[in-house]
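For reference, the chain that follows is the form predicted alone, supplied as structure tokens.
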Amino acid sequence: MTYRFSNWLASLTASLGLGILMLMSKVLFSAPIGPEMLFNTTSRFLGIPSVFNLIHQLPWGLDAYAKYVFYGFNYLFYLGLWFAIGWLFLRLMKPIWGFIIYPIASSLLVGCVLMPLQGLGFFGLSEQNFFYPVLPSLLWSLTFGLAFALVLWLVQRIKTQVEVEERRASLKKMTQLLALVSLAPVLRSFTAFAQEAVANLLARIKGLSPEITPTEEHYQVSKNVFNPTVKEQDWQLKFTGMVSNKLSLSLEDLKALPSVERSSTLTCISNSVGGDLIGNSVWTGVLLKDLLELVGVADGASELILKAADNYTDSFVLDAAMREGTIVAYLQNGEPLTVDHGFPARVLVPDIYGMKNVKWVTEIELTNEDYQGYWQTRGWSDLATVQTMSRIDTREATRLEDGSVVIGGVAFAGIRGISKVEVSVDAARTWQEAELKPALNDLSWNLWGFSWQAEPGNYKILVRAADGTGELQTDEKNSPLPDGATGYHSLTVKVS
């Protein structure tokens, strides 16, 4: 019993130490780590949107943390696998052999299992692999294997120098300490995410949204837990496929071309009714149609496949690419794109949900096939046309000098525009038209305001909008999956 217990405790200690080392390596050096690859693999085969949709049904706002909860399960499973490997090998051989076995096992696990399952080829040798370069991935895998072997060897050395009961107590305390240390960064990360979400929420509900969303307040969504950091000097945008002239542009080349600057609203397909996954920024970049004219679109081409530095892919039709509002952007609100918003460049395509506005774009391929991208293979819409939406921003009405009170919000319908916004203060029995501020252009949302005479109390307010053709948004309630959420937004507003 003592021998088996010692092996169990030694392997647990090494696994927790490995977890700490991987987390620190990812945060400090952006190292490719096994749990992240496992997360990408399981989300690819299980369909993480299905997990998100399930958590959307639960209370307490858990949907905001679905990605991180799912990542945490993958992290624990990966450490559990290493625990099992360590425990098994300690029963079969001496710890000194671990300095050979564990680096090899770590490299084979990453190179022969996790990378191929992500579609990156054995040891990441697929030509589409941008996120996990081969040599750094192997070096980090070897490092983690050696670290695991070192901890097991040290623990076994301790075993030989103390009495059995003292060893049990010492290792138990060590394991508890490592467990607390390993959980601390995770808890801090989850707390930071929660605090950021709460801070953004509070900032939005105090009053009407600004017409231009500050960059730091603009929503960002991706499939990644850790977004890629792309070096400007290494980045190129390639045009391939059904083109007359294949082209590769550096960021300097892109900036040297004639540019446009315009505000444009971007919204996520997973945004719920009344949600905050929508924003309006001023974007600067090059018209995509100008770039396509440079390369020459071959006859028969009908669709663009976009590929990104994190191995994300999506597509949209050629007609959407030729719109005046479709650009390859490199500035947001006058500043270079942040990492989370797609530095060094991303594609902005109006009237289509954000998942097709690809960030960290590295290649645009012209094709005649109906390509199914990352989210389409997981059940989300292929066309992804923006639904007409309207939202109430103010939870507390503002009392005006004439005694009336006013509330406000935003409305958006893609390139169709907004023709009117209507508000009900009596549970949809009657509707009154709100004051609508003209949009900055045909790509941006509208701000609206509505005033009425009201006594102090709480009022359930509903809002609806009509697009530029006069078609009223539907009152049918649908969840975001697969075509985007629909239904009227309602909010209880306090009148003081």
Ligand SMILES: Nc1nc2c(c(=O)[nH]1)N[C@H]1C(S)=C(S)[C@@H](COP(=O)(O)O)O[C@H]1N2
The other form holds:
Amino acid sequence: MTYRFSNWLASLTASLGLGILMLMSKVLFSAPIGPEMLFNTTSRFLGIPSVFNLIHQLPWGLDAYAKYVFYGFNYLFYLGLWFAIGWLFLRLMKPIWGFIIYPIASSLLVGCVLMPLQGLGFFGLSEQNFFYPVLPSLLWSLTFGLAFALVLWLVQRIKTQVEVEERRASLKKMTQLLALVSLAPVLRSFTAFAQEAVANLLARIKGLSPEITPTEEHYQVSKNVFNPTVKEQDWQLKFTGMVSNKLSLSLEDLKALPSVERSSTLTCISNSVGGDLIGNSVWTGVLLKDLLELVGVADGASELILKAADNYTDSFVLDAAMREGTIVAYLQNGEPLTVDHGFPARVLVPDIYGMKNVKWVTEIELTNEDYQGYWQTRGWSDLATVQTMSRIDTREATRLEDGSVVIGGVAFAGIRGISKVEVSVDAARTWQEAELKPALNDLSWNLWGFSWQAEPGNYKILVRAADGTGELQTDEKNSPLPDGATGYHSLTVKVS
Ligand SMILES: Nc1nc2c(c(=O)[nH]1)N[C@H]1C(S)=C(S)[C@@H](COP(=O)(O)O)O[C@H]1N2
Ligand SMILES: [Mo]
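Same protein, different condition: the form predicted alone was shown, now please give the form predicted together with the named molecule.
What follows is the entire complex, opening with the chain shown before.
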């Protein structure tokens, strides 16, 4: 049977041919070539520092050649684009039409996309630069388009005898594998580029919360006028109630156990919409589930009662205690807990409001009853699952070089995570998606940033988030009591 070069192989060959031709034209005649225009645009858009940063992180020790590596990426991307164009048109029409289609596509790509992106105007017809670059660029792109068409047409004419069907199958498998292997790092580096770009943008926003809250800036809440000062040598953490071993640990014992360290976001149930009773510190401590394994939980136990040196008590269910994120912490941001944050040890339980993150903890009692703690007997939620929240941090927008302005803030939805943040600059009539920095882990908040074109003035901004399940934060206004505040945060932001 006759076997024609498949469409993808033909356009692959044509793209490679185009790549070589462009390189030669560049070296020999300084021709304006697409990959270089793309390089100029992407490096301007991403910012040279972030590009270098990224290449710095690549495992191949290519730091010294960062510029060339990045140029290479752009080259490959551009050829990939031509591969896709070639493949698509081959499916739609006969190769002969390529002699018309590809030159047109090539000059449109350069004249209507790459030139405007570089700030040169359509077909280079900007005010500063009338006429001069138009003709050579156009002639070159027409030439490249024609060359691409020629290679495609030639390759398509080659017909090969192939007898075995199997060969086709194994060829297909091999190419799929090859495509996967070669695409994975490219895709990875592109998402890394995008994330770098977001991180870089957010780092420049004036007034945006730091991703890790320094201890002195972390909000502090307790029922006490004077917080208890616990002496380290007197402190013990006792496990009582429905346990097999009535264990009692000193701080030294606790520190000797295997520990975990990770950031997690803590927020108070009495925080109002837009309020600052929320923070994200790095906490070090022992997994509560490991401690419970040590003491042995009796059958039928369903809840933990936590008791503290200030006679505060609260409780949560055993399932929450067994979560990976639930710890008895003794360090905050690498330092021993301060008195106000619960020295010598406190409990951290993700997804549940601050009141159940008991400080100065002295006893953990296992029980099978539904215990009502200090705030529950005063009307506050017993489950106390955190509501999805988002906050605008910036009172003033940061003006970027391209004239747009950018604002930012934080969003949090407990262990559900945040899937997107949206911003409205027109009183909730329309919403646009903000840039989201990936969270440090699934216990931590997300930083977001949003840029738009704005004249100087005061703008009323609204923000809303969707949690990891895609559920949008409710716009219903509720006061903190009893389940935590809900509603959208809005803020007048100054644009100068
Ligand atoms: N022992 C004790 N733990 C406590 C409290 C308290 O009054 N006593 N207040 C709780 C409340 S309401 C909150 S919001 C958090 C605040 O923790 P932070 O001060 O470290 O931010 O601690 C919780 N743990
Ligand atoms: Mo709280």
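As the structure is a prediction and not an experimental result, all values here were calculated from the model. Just so we're on the same page, rigid core means the largest C-alpha set that superposes within 1.5 Å between forms. Residue numbers count along the first chain shown, from 1.
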Q) Does superposing the core leave residue 24 with a CA shift of 2 Å or more between these two forms? A) yes
Q) Would you say residue 231 moves its Cα by 2 Å or more between these two forms, aligning on the core? A) no
(Q) Quick check on residue 355: with the core superposed, does its CA move 2 angstroms or more between these two forms? (A) no
